[in-house]
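Below sits a lone chain in structure tokens, taken as the form predicted on its own.
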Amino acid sequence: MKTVTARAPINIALIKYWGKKDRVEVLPFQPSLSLSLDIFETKTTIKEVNLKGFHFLINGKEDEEVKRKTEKFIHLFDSNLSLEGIQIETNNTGPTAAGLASSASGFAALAVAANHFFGFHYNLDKLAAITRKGSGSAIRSLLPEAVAWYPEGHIKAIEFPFDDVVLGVIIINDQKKSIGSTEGMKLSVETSPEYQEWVKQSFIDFEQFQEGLKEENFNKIGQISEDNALRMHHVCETTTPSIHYLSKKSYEVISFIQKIRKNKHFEAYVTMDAGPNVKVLTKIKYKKQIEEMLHHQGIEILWSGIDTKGAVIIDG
């Protein structure tokens, strides 16, 4: 019986996506730029089974809500597509719905698997247009390394000139966040007095970040990433009702990294998505010392390299 398996990496935006100007087509107000990481990924298998109906498992368990989302997503390829006798199994190696981009890797892997299994073989632009309707940030997990996503909807691979960069993940809380990104974005767009300024600054950050890449200026891209993330969380906190993805512990970790940058002159910068977990962008040469200093504070860090494969078929 036919079986196809695809994998896709998580991605962490260094220039953030927060807000849709078109909720149907899932087009962002601002450009974003991410790194695909090799620390966590999603593997998704689509196969024919001798069972009636459509079957779905996530991390080995049934989940009716995710099953409905998956079925809806598959029908974006073709609304008349039959899922009779089809089973989809998806497995995340990292926490799900905790601000660690599991939906990005999940929908990217599902899109690539479905494109191949059902024989559509759409090109990248067409596949990206479908993928972003599952999860906006999933569009960036289709490609490896550095990826830009533009307000017009398309994605593009960006030259990332550093081969000595790592990203550390500090898991503050791996539980499902209290308010999802889609709902949070909508509220921010509608109610935050800081939102328009955030969009304007994001365009500036996006251009300056790319200048930093061309200049191979790590400190420049690190500072832009940190500032952009903190501005996004400020927008969340000025939303009505106020959204607090970052916890007291998150802010303690952020402050600690900022202090060692200042006092130890380490090239280390923080970034945070819509969740409490903190990521540290730094160079390989600082890795051991940062790890030891955090350990003394009772904080553990997981290190990731940059993913070089993107979303690909690995079997079938």
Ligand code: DP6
Given for the second form:
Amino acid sequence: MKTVTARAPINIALIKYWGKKDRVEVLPFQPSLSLSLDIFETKTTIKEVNLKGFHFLINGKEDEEVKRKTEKFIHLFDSNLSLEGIQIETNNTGPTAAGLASSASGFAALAVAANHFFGFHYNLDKLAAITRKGSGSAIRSLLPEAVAWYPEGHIKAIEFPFDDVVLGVIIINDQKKSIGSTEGMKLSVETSPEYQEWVKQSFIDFEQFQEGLKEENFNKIGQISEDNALRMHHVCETTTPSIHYLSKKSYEVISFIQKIRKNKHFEAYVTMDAGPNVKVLTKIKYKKQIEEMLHHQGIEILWSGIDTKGAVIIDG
Ligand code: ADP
Ligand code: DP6
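So the form predicted on its own is up there; where is the form predicted together with the named molecule?
Below: every chain and molecule of the assembly, starting with the one above.
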């Protein structure tokens, strides 16, 4: 019986996507740029089974809502596709729906697995156009390393010149977030007085970040990333009703990292997504000391390297 397994990495944006100019095609207002990370991934298996109906398991459990979304997503390939006698099993190695990009690795792995299992064999552009309709940021999990996603809809691999960069993940809370990114960004587009300015500055950040990459200037890309993330959270806070993804603890961790940068000249910068967790962009040489200093404060950090595989078929 036929079986196909795909894997995809999570990705964390250093230049953030926050707002759709086309909600049907899922086209962003601003270009974004991410790193695919090897810390968490999704593995998704699609197989034929001797059972009636369509079966779906996420992290070993049934989930009607995710099952429905998965079915809807697969029908983007072909609305007449039958899922009779098909089972999908998907596993996230990281927390689900907690601002650590499970939706990104989840839809990228599903897109690649379905493309192969059902025999579409679409090229990257066509596959990307489907993947982003699962979740916008998932489009960037199709590729390894550094990836840009443009307002026109396509993605591109970006040369990332640093081989000593790591990203630390500080899990402040791994529970499901109160307001999802889809709803949060829609409200921001509609109500934040800062929204236009945010879009304008995102284009500048995107250009300058790429200049930083060309110049191999880590401090430049770090500072742009941190400013971009804080600006996104400012947009959320100026949304009506106000969205607060960052908790008191998140802000404490952010100040702590900013302080060691200022006082100890550590090259370390923060970035945060639609949840309270803080990610630290730094270099291997600072890992041990940052870890120890955080540990003294009762804070644990998990380290990630950069993913080099992207979304690929690993079996079948
Ligand atoms: P996150 O910050 O983890 O990306 P979101 O709330 O944006 O959280 O997305 C979580 C949603 O993504 C889940 O409720 C589910 O619909 C979808 N998702 C997560 N993992 C998978 C997966 N492995 N396969 C299919 N869909 C998934
Ligand atoms: C803050 O991709 O989750 O992580 O397209 O509505 O599914 P939808 O939103 P989603 O938003 C991600 C927002 C972000 C920033 C980023 O990853 O660029």
